[in-house]
Amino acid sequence: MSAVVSDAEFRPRATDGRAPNVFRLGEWVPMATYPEDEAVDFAIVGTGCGGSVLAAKLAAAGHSVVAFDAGAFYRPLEDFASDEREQEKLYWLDERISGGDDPIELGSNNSGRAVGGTTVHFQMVTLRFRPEWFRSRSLLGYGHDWPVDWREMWNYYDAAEDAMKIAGPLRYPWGPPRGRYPYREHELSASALVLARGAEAMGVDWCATPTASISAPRGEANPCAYRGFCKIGCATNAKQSMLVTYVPWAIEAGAEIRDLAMVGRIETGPDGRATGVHYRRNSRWRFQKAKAVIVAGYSVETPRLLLNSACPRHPDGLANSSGLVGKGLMVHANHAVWGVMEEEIRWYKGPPSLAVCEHWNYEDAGKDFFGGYAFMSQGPLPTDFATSLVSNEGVFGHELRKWMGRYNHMAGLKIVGETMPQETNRVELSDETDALGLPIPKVTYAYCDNDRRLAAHAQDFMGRTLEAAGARDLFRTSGTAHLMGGCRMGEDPATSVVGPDGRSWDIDNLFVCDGSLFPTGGGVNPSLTIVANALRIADRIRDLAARGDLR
């Protein structure tokens, strides 16, 4: 039984010209509707880190733009819970076919369902991207170039930052000088306070975590209290998410904002070119007219409609002339090393990575393996605990309640680790379809050798900085997080989905713009990436309508 009223999950909020006010309990703020047959500007799939964004800022150039979401519009501080079970209505848990040798956790662990995407539940590290990264297989060695020039993208990670309020050290150990922080970092936790003594008896640096949470009042917003439950929506509205961000930016300039709204097709026109889509709300299917479309729905989603669209002048999928629709699936190998500590840790208090170390992202000499690594702090609430204790150890019974006796003595170090952009790694579209008669996901996944010896040597390196640090009885698990990749930017038709500005090379009024781009993944978390990227996008979509490329 669900611990909160809430009618956010089966009735659409955002209607009648208002949207839920997020920062007030019942209150609404105004918002512009658009007619269904008359074209907009732009159709937007997806309200996370990449079409929120895009909305607000296409909004805000004077366009016309609706904006949909399959997941509901909540409220935090009246549709929110300190409660793990209650809060898997964050997750997108519809039907997903997951195989290959190494076959991805989805749902929980990667994926959002709520107005707001997956920012609504990520864990608010939000890392830069190594500069060489742009240029890993020129520089590096591995992977794609990207097509951006990791300069220009540095001025996008300022804009990000300052838009989301991060709070972060006033000197950051790795990379080219940065200006400072918007907000001053968070004190540092128990769990936090471990990595630091282990990195140092390494001999390592390590810094607090740039985190997404304010660390001081924001608007309406109220900074962090430390409450943990970070990870499962935050009740406070101290987590930036695009929840609390640009949606209300994109609403305030004049986008609507479509919540419970599955689109499940993109129409084309006899020229080939898209015409709308085609979407599900209130029980029926429906149609939006649109003189562009833009795709944000992440790297399964965002697929999954561009191949469910195929149509006789596209009979592969839209976007798919290259084949590549679908493929360069990427995760981050999220391995972790736990130990138990003398002194009591508490670690679910606070926002649960409030360390960081970032050696092995900049540090290449005495590496078997290419691409990099960071890894930071834990905490994890007690169901994910004991999850994991049960699907990594084998524990059951007395042994899993002796492990969760020592709950409040535990340490955990957890990696976000590049993996190798595969093409056999993929989403494709089953031969089943869900209750909404769409084609079912089918995602193919399997680690390279390159992935593994990364991993090895993480925990390794993980497990003799606990032990630096006074851990005992040490134990390590292995698991993915985060998706990247599947409609690759570049700058070549023949080897990508996209162009720079992620426009399709074959329908020019269709755009991605999400996670699904990355050619390569990085060894940070990728939503401050996405919400970079996406600022560039929408300059240059809005620079291409100013001069009259978009028709």
Ligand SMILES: Cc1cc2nc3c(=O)[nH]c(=O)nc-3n(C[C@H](O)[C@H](O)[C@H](O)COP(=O)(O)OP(=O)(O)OC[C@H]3O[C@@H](n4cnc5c(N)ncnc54)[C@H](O)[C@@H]3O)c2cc1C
Given for the second form:
Amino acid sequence: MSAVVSDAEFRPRATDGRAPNVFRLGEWVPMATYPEDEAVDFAIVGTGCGGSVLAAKLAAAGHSVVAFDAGAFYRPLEDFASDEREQEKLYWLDERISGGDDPIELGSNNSGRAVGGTTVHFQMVTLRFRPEWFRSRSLLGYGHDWPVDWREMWNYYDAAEDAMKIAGPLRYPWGPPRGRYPYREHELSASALVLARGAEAMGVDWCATPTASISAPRGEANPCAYRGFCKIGCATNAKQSMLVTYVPWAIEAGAEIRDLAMVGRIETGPDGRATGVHYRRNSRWRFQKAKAVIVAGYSVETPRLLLNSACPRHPDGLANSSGLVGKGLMVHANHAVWGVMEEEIRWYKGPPSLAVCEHWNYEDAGKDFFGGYAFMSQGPLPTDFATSLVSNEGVFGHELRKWMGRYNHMAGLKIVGETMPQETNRVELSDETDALGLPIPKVTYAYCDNDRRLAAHAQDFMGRTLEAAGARDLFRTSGTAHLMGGCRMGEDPATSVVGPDGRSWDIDNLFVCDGSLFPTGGGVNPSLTIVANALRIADRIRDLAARGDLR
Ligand SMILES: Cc1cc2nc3c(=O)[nH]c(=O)nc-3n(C[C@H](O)[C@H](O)[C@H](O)COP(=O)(O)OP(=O)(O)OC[C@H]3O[C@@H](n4cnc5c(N)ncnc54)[C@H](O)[C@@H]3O)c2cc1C
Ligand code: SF4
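Starting from the form predicted alone, produce the coordinates for the form predicted in complex with this ligand.
Below, the chain from earlier opens the complete complex, with every other chain and molecule after it.
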């Protein structure tokens, strides 16, 4: 039985011209509704970092927009509990087949399912790419170049950070100068101070992590209460997820959001162009006509939908003349080193990663690998930590109790490490189908030697850093976080799925805008870059429409 009485997962809430007011218990805001049999300007699949930004910006530019999300429309104040098990409702837990030499653990740590997307349970770390990474092939000799200039992205990063009111340090130690973060940095937790002490002993810079959790009130959202439940959904609305930022802005600007609405297929006409989407809501398949379709379902569901929409004109799936849909899937290496401190840490207090070191993203000398990594202080909740002890260390029973008895004295450092884009790492459709009759996605993943060298370097450096901070009884775990790639954007139709404006090379009224566009992953968490890139693409689409290039 659910600990929190909520109908959000069982019955669509955004209906009859109103949507949940995410800032008030039980209240509503007015919302536009569009008929299904009249083509809207844009049908958007997904309301995460990519979809909600486009919905808000395109609606504000005067377009009719309907955005679909398979997940529920929550009011955090009433629907979220301080309970790890209850909050599993935020994860995308539908069946996915995971294989390859290093199968990715899919579920709680990789993608979400809610209006607002994965940001409803993300951990709020908001870092910018190193400028050279946008030209990693030309400048650094690996991966693929992005079809964008870093200076253009720098402006969109400013806009994205302002929209999410990022709390960050006065001076950021790495990369080109940036403006001041809109909100002051958070006070460092004991866990963050361990990273600070270790980094200083190792002679590398560190700083307070730029975080999408407000450090002072913002409108009806309360500032962070430092209770540390961020990964399972912030009940105070301090977390500036898409659910409390771009989604309400999209509704206010005239977009309609349809929750509990799973899109199963994009329809195409005899000319091969997209004509709308088939979606399942209230136990019925329905059809929304649209002049253009934008797919923003993230790195597994976006390729899955494009592949499942194959038709006689596009027998290998939509936007797939390059054969690259689903290929080039990336994760971030998420290896960690943990240790026991003499003093009490209580690492669950506050957002989990309040201090960061990007030294090895910006320093290339002495590396035997391409790419980089950031490492951050940690604060896993008890079940999360116990699960990683069981799966990584194989500890059970008395040994597990012993480790969990040290929980309040533990500290840890974890990387967000760049992995190489490889076409063999991919999303395909399996022969099995789910409860809706849709093919279950099959994900194949293996690290390459470069990825392993990066991980070894990181674990060695973090181990020495943690020891320098005073930790003992060190042990290591490995894992992955974040998904990227699968629908690479680029300049050349032969080597990419979409062009610089997210437009499919094959179908001119079909766009992709989410984390699947990443040609490379960088050594930082992806959301800020997805939002900044979506802001850029929104401007591009608005300009295409203004000059009559969208029919
Ligand atoms: C536990 C965790 C912690 C994280 N922490 C951080 C962090 O600290 N910093 C950071 O930068 N990133 C973090 N991330 C990653 C980040 O949240 C994602 O990279 C980002 O949200 C992806 O944005 P997106 O728009 O591509 O997809 P999403 O935000 O996942 O949005 C996709 C949406 O599409 C919907 N959808 C998918 N398919 C369909 C369909 N067929 N029909 C209808 N709806 C559909 C989904 O329900 C979902 O709501 C974290 C992720 C996890 C899981
Ligand atoms: S620590 Fe702050 S951001 Fe995290 S759940 Fe609590 S109030 Fe929200």
